[in-house]
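Just one chain follows, in the form predicted alone, and it is written as structure tokens.
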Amino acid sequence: MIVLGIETSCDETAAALVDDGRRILADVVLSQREAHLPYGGIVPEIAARAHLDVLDALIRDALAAAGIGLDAVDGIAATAGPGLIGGLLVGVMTGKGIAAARGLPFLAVNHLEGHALTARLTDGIAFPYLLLLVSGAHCQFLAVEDVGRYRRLGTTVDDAAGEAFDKVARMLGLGYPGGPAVERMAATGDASRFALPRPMLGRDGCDFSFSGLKTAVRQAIEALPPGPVAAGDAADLAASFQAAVTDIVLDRAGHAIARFRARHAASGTLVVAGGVAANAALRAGLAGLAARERMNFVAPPLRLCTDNAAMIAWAGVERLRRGLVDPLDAPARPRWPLDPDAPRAPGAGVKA
């Protein structure tokens, strides 16, 4: 079984082909970084037009890289949400058009489910497992119990961790995208210089809060000499901020592990996914926590942490072999929670 995956939820256009033997036959990603760089963030209309300009060619490139034609494809999976609605419509309508023309099953994939199932593609792990999904628009713990069965244990009450990284990078003049820029700057900084807060630390539950931490970074910058932030100050602030985020996440993870084990006592795998999962300090901290808790730790390869179509194609494989096919009138959804029964958190981002 081979599935073509299409990803256009944000600012990467991607196409991939994956089979049910967990082989990635092709994985093509085109970044829009240069288009959005002058604006310091993602401009939705620019993103949608860029997807429209390149998606057809990218699908042809993926098929060529895999050495197959559409006649070898068994299903078409496209990200149908959550995300920026203009970009989602480009991918969904392209996927539906191919499915209709070829008489193939169409699979409307939740972008978050793509992240949630990536560890099954890369490591073949069994259900259930505990997932930390941490990205530019999401920060939540999920018990992944099966395809289509996700129980949210905690989420952010205000900002996502990735959004906080982007805002801090902007305040420090480090550019866009913010996560990698802050991590690079933090590598030469003193993480103990600035006493930044750790919101929610020690409280019951698994929820996150990063708004106050962002405010504290802004106040620390305002206390520095006027003008652009000096390189040494920026490095120390980046390191202090990254350390605070890591401490918050590890504290919340400890609570999530306890809640997960209360229901799944025999299960022992902690997975981290999403763009912020590429942060080396966070990965190291989570790996150490998992070892102390005697859990397996899985973090997908860096290229599969950020937005990509291989995870969408794999989610399509998982759904197709269970017969979870969608009609051609399946909608694109700017909001699409994995756990629809969980209460909606205040301040949820565009992909919540």
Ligand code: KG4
Given for the second form:
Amino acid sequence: MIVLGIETSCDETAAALVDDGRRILADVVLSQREAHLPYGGIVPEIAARAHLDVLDALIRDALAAAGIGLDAVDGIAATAGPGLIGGLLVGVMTGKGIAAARGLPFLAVNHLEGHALTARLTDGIAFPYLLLLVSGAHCQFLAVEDVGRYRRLGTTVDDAAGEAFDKVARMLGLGYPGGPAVERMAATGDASRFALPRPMLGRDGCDFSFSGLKTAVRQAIEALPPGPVAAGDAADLAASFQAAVTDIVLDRAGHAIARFRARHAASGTLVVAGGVAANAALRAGLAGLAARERMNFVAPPLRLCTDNAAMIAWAGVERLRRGLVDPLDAPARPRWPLDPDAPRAPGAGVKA
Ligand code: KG4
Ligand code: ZN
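Now that the form predicted alone has been shown, please provide the structure of the form predicted in complex with this ligand.
Every component of the complex follows; first up is the chain already shown.
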């Protein structure tokens, strides 16, 4: 079984072909970084147009890279949410068009489910497992019980971790996307120079908060000499910030592991996924925590942490083999939580 995956929810246009033997036959990603760079963040209208301009060619590229035609494809999976509605519509309409023209099943995939199931593509792990999903818009712990069955254990009450990285990068003049830039800067910095707060540390439960940390970084910058932040100061601030994020996440993860174990005593895998999972300091910290807790730890290769279509194609494979096919009027959904029963986090905004 081969599924074509399409990803257009944010600022990466991507197409991939994955089979049910967990092989990635093709995986092409085109970043819109250059188009958004002058604005210091993602402009939804520019993103939607850019997806429209390149998606058809990208799908052709993926088929060529895999050395197959559409006649060899068994299903079309497209990210249907959550994300920017203009981009989602481009991907969903393209996917539906191909499915209708070829008489193939269409799979409307939740982007977060793509991240959540990546560890089954890369490592073939069994359900259930504990997932830390950390991306630009999301920061949550989920018990992944089956395809389509996710129980949220904790989430951020304000910013997502990736959002905090992006905002700190902007304050330090490091550009966008911020996570990789902050990580590079942090490598040469002194993490002990700035005493930044660790919100929620030691508190019950496994919710997150990053806005106080972000404010503390801004105040530290304001206390520096006026003008652009000097490279040495930026490196020390980046390192201090990254260390604070890592401490917060590890503390929260300890609580999440306890909650997960209370329900799934026999199972022992911790998975990290989403763009921020590319951060080496965070990965190393989580690997250490998992070892201390005697848990198996899975972090996908960097390329499959940030947005891609292989994860969407794989979620399509998982859904198709369970017969979870979607109708051609399935909507694009800007907001689409993985666990619809989870209570709104206290203080949380409208983010999914
Ligand atoms: O999953 P993703 O590619 O897109 C979303 O679905 O949000 O995640 C993007 C986020 C951005 O906030 C980006 O700054 C962050 O992941 N990120 C990182 C790193 N690479 C990407 N954050 C910290 N360290 C990194 N190396
Ligand atoms: Zn993502």
